[in-house]
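We begin with a single chain expressed as structure tokens, specifically the form predicted alone.
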Amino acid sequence: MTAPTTADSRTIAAVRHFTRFFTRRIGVLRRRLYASPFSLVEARVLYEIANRPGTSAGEVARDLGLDPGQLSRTLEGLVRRGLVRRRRAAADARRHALTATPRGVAAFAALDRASREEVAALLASLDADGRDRLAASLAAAERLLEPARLSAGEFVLRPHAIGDMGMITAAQARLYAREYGWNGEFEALVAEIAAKFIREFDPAREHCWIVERRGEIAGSIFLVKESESVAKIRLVYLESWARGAGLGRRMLDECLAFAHDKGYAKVVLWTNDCLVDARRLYERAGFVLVRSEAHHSFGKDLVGQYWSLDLAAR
């Protein structure tokens, strides 16, 4: 294993400060639970447990990542204190279907309201701002330290709010900086965009949509008001975490739609040559690419492109 660099370093003890004071505030130090009878570990055990009725110890050591052992033993004290039942499963004799008896469910009842108290004393004092960014940076350090594949049912688009169009310039120039290499000149044109949006937005031909997972936002699409009868799309953009699971055509079917109610022929857009999987997410709704043009923008030599989709056509 290589020696961390300077940058692991200081991660490495922002997460053990962080875990720390955690620990402390929550008081998994503690020997028993919320003044119960329990364990932090015991209480975690009955948690997936009540919640998931008939499930096999190996599923709970799996997701909980205890030892066999560790876990065998806290199911034995579960069992003798009459709080989980198990019974081989009658699919598979070799498998253990657990369940909480009504003196488990009782137990798990109050555990549960003693955290939910206790969360809510020590949220007490952050207002609700507050309480979304911690949301959003939770949910953030969790997909960060444990990724995995994503649905598009855990997403959801809405419409922008005060303080999005800071968060999208901040992140369109974050993202195509790091993925394409494009300088400040990029993050001008966004703010510029974004600013324009906000102060001439007509909210009976225009709309903005946000792409948010559990306070997240993870990414946009805007459509504006060219002409009485041509709309154009803006501001296009989607986080690679939140890639391959279909959001990309969500947004764009969201916004087409609302480009039909609306009423207008046509709607335009303007891309580069290099954003290949928007592209080939343009045409497959049907856009046909109108010309072609080569600039030098964002510090680089690009393709400019224009595409138009006649509703009507659709």
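Residue numbers count along the first chain shown, from 1. Between two forms, the rigid core is defined as the largest C-alpha subset superposing within 1.5 Å. Fair warning: this is a prediction, and the values are worked out from it, not measured in the lab. First, how it differs from the form predicted together with another copy of the chain.
- Annotation for P203: C-alpha shift under 2 angstroms between the two forms, rigid core superposed.
- The two forms, fitted on the rigid core, differ between the two forms by 2 Å or more at the CA of L71.
- Put the two forms on the same core and the Cα of R113 is off by 2 Å or more between the two forms.
Now that we've seen the form predicted alone, could you pull up the form predicted together with another copy of the chain?
There are no partners or other molecules in what follows, just the one chain.
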């Protein structure tokens, strides 16, 4: 689909560079583990079993990428030391149900604590900003290297903080440029709305929700005061990788509950007809289309839509 470009080779170089870096780093982490009575493999296996009691050998082997034979012997050692119990599974006698014994659980807890302390030492020199950035970077890298269906539980909604407006501006500008070909004019508009929000923010009647997954921003929704009785929803977006987990619904629900709570009689919003998913969301929440209007913005011919929801009717 996408032809190989220089951007490609830059990313390849980045991944390879990081792999070398991390291999070296993991080598260090690995060595330290030997202060405990466990080898790295034993520790990893114990981790899996402690966190997923009743799992089978095959499952552990697949998840850790271990050879079944190697795992079989590793398990034997753990069983011999009284850390793991291996029982025939009731449903399928080929399988062995694996559980950690109380001693195994204690050993795992000690390992877990040691590992946490080790990482904490590694992060000691970072300030809060650096730590946030690191967490977000690692989460993003992981997500990009291994796309997986993300569960709704991983996402949190939180109020805005310093730096969020800029991040949202960048994210929305890139998202709509990628998906609809909108130009920089849109980024300017978002920046203006965001700036206005900061300047005129009334915490008593307005709110911004940032959707976040492991420190990485995944979306946003704003509720601002249009008049005493009318609230307006603004800057709604959700990254493509965060879609399909019911987040749009959750954001909108949260926002409408707030609006209702603050005594607004009506909620309005402006969007464009090409944003099909968003429109469906508004419809389902009870919004009705008030007016449509063709306009030329962001380098495209668009149709703007004004939607409205009567809160009293709910």
